[in-house]
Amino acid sequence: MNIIIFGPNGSGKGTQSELIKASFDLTHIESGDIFRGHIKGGTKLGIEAKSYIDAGELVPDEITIPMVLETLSDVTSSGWLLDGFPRNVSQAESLLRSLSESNTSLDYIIEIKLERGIAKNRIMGRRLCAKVPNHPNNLFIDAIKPISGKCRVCGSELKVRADDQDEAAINKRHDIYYDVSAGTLAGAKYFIENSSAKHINVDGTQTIEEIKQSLLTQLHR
């Protein structure tokens, strides 16, 4: 079973990809450890990512889809889970003429859809327990709000980290994602429109168990 997730930061796709890795035994590829796996390998496109990277900037796509590509290639599980990947037209068409190319098949296209805003509140309500960091808290989500400014599973003190709160950067991300015309929404709709992949829509604002749930009962090998 090969699988494309799409989700906002914030929308939990990290945590169901986890699941979903899980229950179908597959190879979870995230873009940003394929980075960093040929940064830490020392390959030539890793040394040329790490220079977009340090500088702030986003790694082209001459860059990108090759490591991705690459990647995929080297998958012998029972399939693959890929996320954060594509994030536009351009890597959306590469991918596509890439799998037909080598007659891979795609499954299913997950897409967990949250309103912008709440994505941004629940990356900055994040919190974490000091004593467990595994301990889930945050501001915005009742389900898992903190107890008197505590941790809600054992009462330890909460710690903040810095880039939940970088509001800046949370929205030079959520840009590239929001956007329908040439962002990671556009290459969704492309993937949609192009593949016989079937489309699984999930209601974002649902719990992390609610969501899962949809998700097992849809996926089917």
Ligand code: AMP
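Could you please show the structure of the form predicted together with adenosine monophosphate, as a counterpart to the form predicted alone just displayed?
Just this one chain is shown here; partners and other molecules are left out.
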């Protein structure tokens, strides 16, 4: 089963991707993560990509497209979940062409929809438990609001992640995602219109559990 997932930063895309990957034993291909691996390993590609990533810009297509297509063609598991690619129309065109040339079927396109202001609040409202970082706490999500300023699960102190408070960087990423003429939503639209994959729309304002259930009932091997 092969899936592409779209969703803005703050929509819970990362959390849902982990859950889907585990439920269907898929290889999770995250373009951002592949770049981070190259940067850590000091490869030529990593050195080329770093300045763009540090500036919050897209890495040029000449670097990104071959890197992701090669990674996809190397997958040996029963399927993949592609996350972070395509992010514009030319990436979408290249991916569609490559899938067709290699006779690879795409089964689902998942789109987590969330209004931009809510997505931004969610990132800026995220709080990390000082003891157990994945205890969920967010000032702007009622279901996981901290209790008296402390972790709602264990009562520990809460911390903020510096990049969650970088409003300019969040805006820049969202500018790219929500751009319906040239950005990620344009790439998503191109793919939805030109591929035979089933399009699953999910309301990103729901809880993690509700989104997970909605996805699990709609995804079939």
